[in-house]
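Below, in structure tokens: the form predicted alone, a single chain.
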Amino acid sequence: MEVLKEISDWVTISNFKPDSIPQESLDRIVSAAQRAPSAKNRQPWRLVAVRKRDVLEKIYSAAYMEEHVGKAPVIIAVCTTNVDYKMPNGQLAYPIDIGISLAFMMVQARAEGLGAHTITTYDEEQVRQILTVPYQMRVVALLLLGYAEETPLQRERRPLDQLLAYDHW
């Protein structure tokens, strides 16, 4: 796998085929999250992979019936165990840690020939209850996975010179 090519070719998938995902692919995607770096190696994520149609439908409802959520054959709820830990710079660690683990899973999904879509538009309390996530934990994001029904065109990206400065602002 050429990682930069996988990243360069990235598009968010919103229309999924109903085809199931092989267990081996799902295992490799979760393994990618397991390998993600985190603040002080706390690895604050816990994942709940949802494949059962009745549970997927409940999450679809909790996600305000967003069409793409209802089409995903697998949804991974990315939860955190460490909501209070702040890094020395004062930032909460878990949003950064979870973001890195999501990125690792999305790149692996692409390598598996799958599409992915991260969402945060859902009723967290409903999702927590559906998945029996402990009260002290947060459901930070949902990762939708599946084979793409269609591949949308890539959106234009800003040029690097608009993103990067060297040595000063």
Ligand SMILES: Cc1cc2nc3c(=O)[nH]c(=O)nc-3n(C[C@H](O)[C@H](O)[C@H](O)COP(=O)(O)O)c2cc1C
The other form holds:
Amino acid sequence: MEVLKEISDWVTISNFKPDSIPQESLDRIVSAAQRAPSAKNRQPWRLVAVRKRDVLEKIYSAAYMEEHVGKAPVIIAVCTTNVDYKMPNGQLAYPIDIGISLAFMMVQARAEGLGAHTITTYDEEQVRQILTVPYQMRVVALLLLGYAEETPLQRERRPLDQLLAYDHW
Ligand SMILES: Cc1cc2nc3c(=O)[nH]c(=O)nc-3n(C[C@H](O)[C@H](O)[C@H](O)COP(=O)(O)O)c2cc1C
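So that was the form predicted alone. Now I'd like the form predicted together with the named molecule, please.
Expanding to the full complex; the earlier chain stays at the top.
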């Protein structure tokens, strides 16, 4: 079954080359987030792209010095406003909104020939302070970006018949 190559080839990259990312690629990745749909079109995402070595080092420290975080030449802190906004089904909107914006950025990163890695293993308070993120917001995830230094094997997924039923559960 054919899906977009950027999706069918998806694999998280943990080993990055030190090379910086072209500004045009970063711009297109951010434009992909901008285009993402969100509940009531509230667009709750706010992004902080970290490129300076000294700030990257601080984020690395706030992310418990995990090796892959230390290697990424660009880290985008994906933050949210509207932390309390609920959808008509009573559920919080921001995890979905931010998740979709992340997914759009990850697919665009692949199209740019870049590797990407979403991480949530960090001290949010420290990241907030390093990047001066206002208190009414949350830092939902960090997106590591860079040229891949590795070609990892794809991780397995459940077969389609385990994730889809037609017409009833
Ligand atoms: C919401 C989310 C949170 C994640 N948090 C982390 C993390 O904290 N540390 C990490 O190494 N990987 C993290 N990952 C990456 C996943 O472990 C990875 O996507 C998963 O193992 C599947 O591998 P694949 O992306 O190569 O297919 C996260 C991914 C997502 C989508």
